[in-house]
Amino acid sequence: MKRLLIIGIGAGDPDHLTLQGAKAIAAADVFFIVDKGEAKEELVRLRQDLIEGHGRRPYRIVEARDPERDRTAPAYAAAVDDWRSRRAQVYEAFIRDELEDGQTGAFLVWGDPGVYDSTLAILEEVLERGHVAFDHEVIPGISSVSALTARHRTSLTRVARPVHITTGRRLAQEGATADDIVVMLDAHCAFAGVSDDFHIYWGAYLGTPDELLVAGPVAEVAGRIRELRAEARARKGWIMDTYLLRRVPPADRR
């Protein structure tokens, strides 16, 4: 049986590796990589990075491109499901070319495979075509909102109070629905449209040197978050970022 490990990374810093991680690199026999373009390089690299200081050799890294996905497409579900369908081919290939009966292969997960990651559903739908059998385990790794929470000193949680999850193009659809709200890429800055009693605890690079933070009430801090999200995009041609957003009591508001 061939058998898979998907490898959570953490969000940037290579000390974000735990030592599941790094024993998971050094028992894998190929590495497969999907290459996004010049754009995040760095992305590549850091795996790169991390398969040289903990893989053991002999060992085989594998790149394919990464499909394109229809960003204008009206109908966002059906273009993500396309490009999903269009990876799992790439997936597929990896696994019934490059990995032998018997063999170990590896998965680099930016974060936690199992938080905000497409890989698991991936993969799920190769099993489900039946060419190709294989066996996999999934270690995880520092997510970004992990990271995130941290680098602000603050926690995830309040006492009784649940956390909603989603992404920035459903808070611009449906608001503010819950008071303390973890909101994954936001290409449209939909915090700015929620009511003046909320505060966020935003960063983007998390992990890197390139890190940014910035936190305050959003009234406030809005504007300040636009401009680094934009000339940090227009710089790197990339920009990963997360935010919590947590009502504040009337009790506590300035």
Second form
There are 2 protein chains.
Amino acid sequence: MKRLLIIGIGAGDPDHLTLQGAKAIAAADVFFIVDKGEAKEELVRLRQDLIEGHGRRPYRIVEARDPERDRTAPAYAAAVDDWRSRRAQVYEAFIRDELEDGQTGAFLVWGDPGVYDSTLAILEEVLERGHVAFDHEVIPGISSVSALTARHRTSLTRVARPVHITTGRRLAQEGATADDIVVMLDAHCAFAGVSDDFHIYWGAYLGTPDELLVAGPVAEVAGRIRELRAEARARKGWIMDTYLLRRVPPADRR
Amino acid sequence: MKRLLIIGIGAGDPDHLTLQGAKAIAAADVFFIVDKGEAKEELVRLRQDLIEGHGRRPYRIVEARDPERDRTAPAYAAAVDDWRSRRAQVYEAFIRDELEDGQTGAFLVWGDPGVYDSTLAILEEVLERGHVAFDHEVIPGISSVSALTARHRTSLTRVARPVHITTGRRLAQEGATADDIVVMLDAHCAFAGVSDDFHIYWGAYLGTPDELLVAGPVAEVAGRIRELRAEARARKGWIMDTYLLRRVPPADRR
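So the form predicted alone is up there; where is the form predicted together with a further copy of the same chain?
Below is the whole assembly, all chains and molecules, this chain first.
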């Protein structure tokens, strides 16, 4: 049987890797990497450092080019579905051509493989296609949500209260649907549209030397976040950021 | 200055510890442990194993008894507030009496310190009281949410869709308020009350040798989860479990 490990490597700090993740990297014969052809060289390098630091030789690294995704399509979910299916063909080829029975292949996934990452769904699709068979195991990782709240030394959850995790797109469309909201994948600063009683805890490039953190009442800090974000994005060519919005009762504001 | 590290140690598997967490344990002079006087000896032992495995001698372990919490009070949040204030006095005494300037104290927290854990809020209260001063840093950990979805090899989030994290109490009161819901702190199997179009991914004692996992349509597996849960709780004297509820459109059911 062929075996796959889907390893969460954390949100940017190489020390976010768990002991379980390090052991999983050491157990892999082949690492599958999809090259996004983007400017995120630092991320590629960090992943390579983890493989070099924890991999057990001899291992192989197999790379493929990511299928193009139509980022202009109005139907976001449909465009993602289409891209996923083409990515499934890439993964199927990886497993069919590059992994022998008895060998272990690994996918290194930023953050936690369960949080807005497509690797698991794509591998499900590969299994459903039925052309290759494999066992797979998921190694949880530090999500950018955990990294964000840790860096701000705040809790994701308040006592006995719920929290909502959503996307920038939805926040822009639906507004604030809860008192505690984590927003991911927001390219358009949707936080600027929420009401003044929210506090924001924002972070970019979490866990890396370029990390940026801003916290405060949305009304006071939204402008500064916008500026910082635009400047960093222009300078580095990419940005990954996330934030927590928390409705604070007037009496608790300081 | 006195320094505190609040270290997330993961959801039960000692290998959930991150490299950052292992280094933080090695940096601590004093470990503060609150003894809950409960039957969770295995959890206490696992924490001790982590200190022995990663701590750098000489270190000290300082223990105190947890203040009683009124678990029969109808006002849950008020009862927690009261207990927190008394716990803040315990922490204040730890920091005042057991930690010298220039030393580092550590709190080891199950899962992630941001997810339904009170340590950060209690330390905030200690700072507000103003009797002791300290710097503190939070080390993120693998939450039981990440451990749960990893063990079920499923994603927390679906493409472009939100997820709701809530408590058993709220699920029982409010019903299913989203299509993807993570439920924690549920002592009363509130999942049994959701509609038949939900799928459940349930896990108990995640990451430990006693781990229990059940997945399937709620209508089919709710009874089995109830039985397993009651049996395990009676045998071990305690249970920690969590689950993901996912509404599945009829077309996608298999």
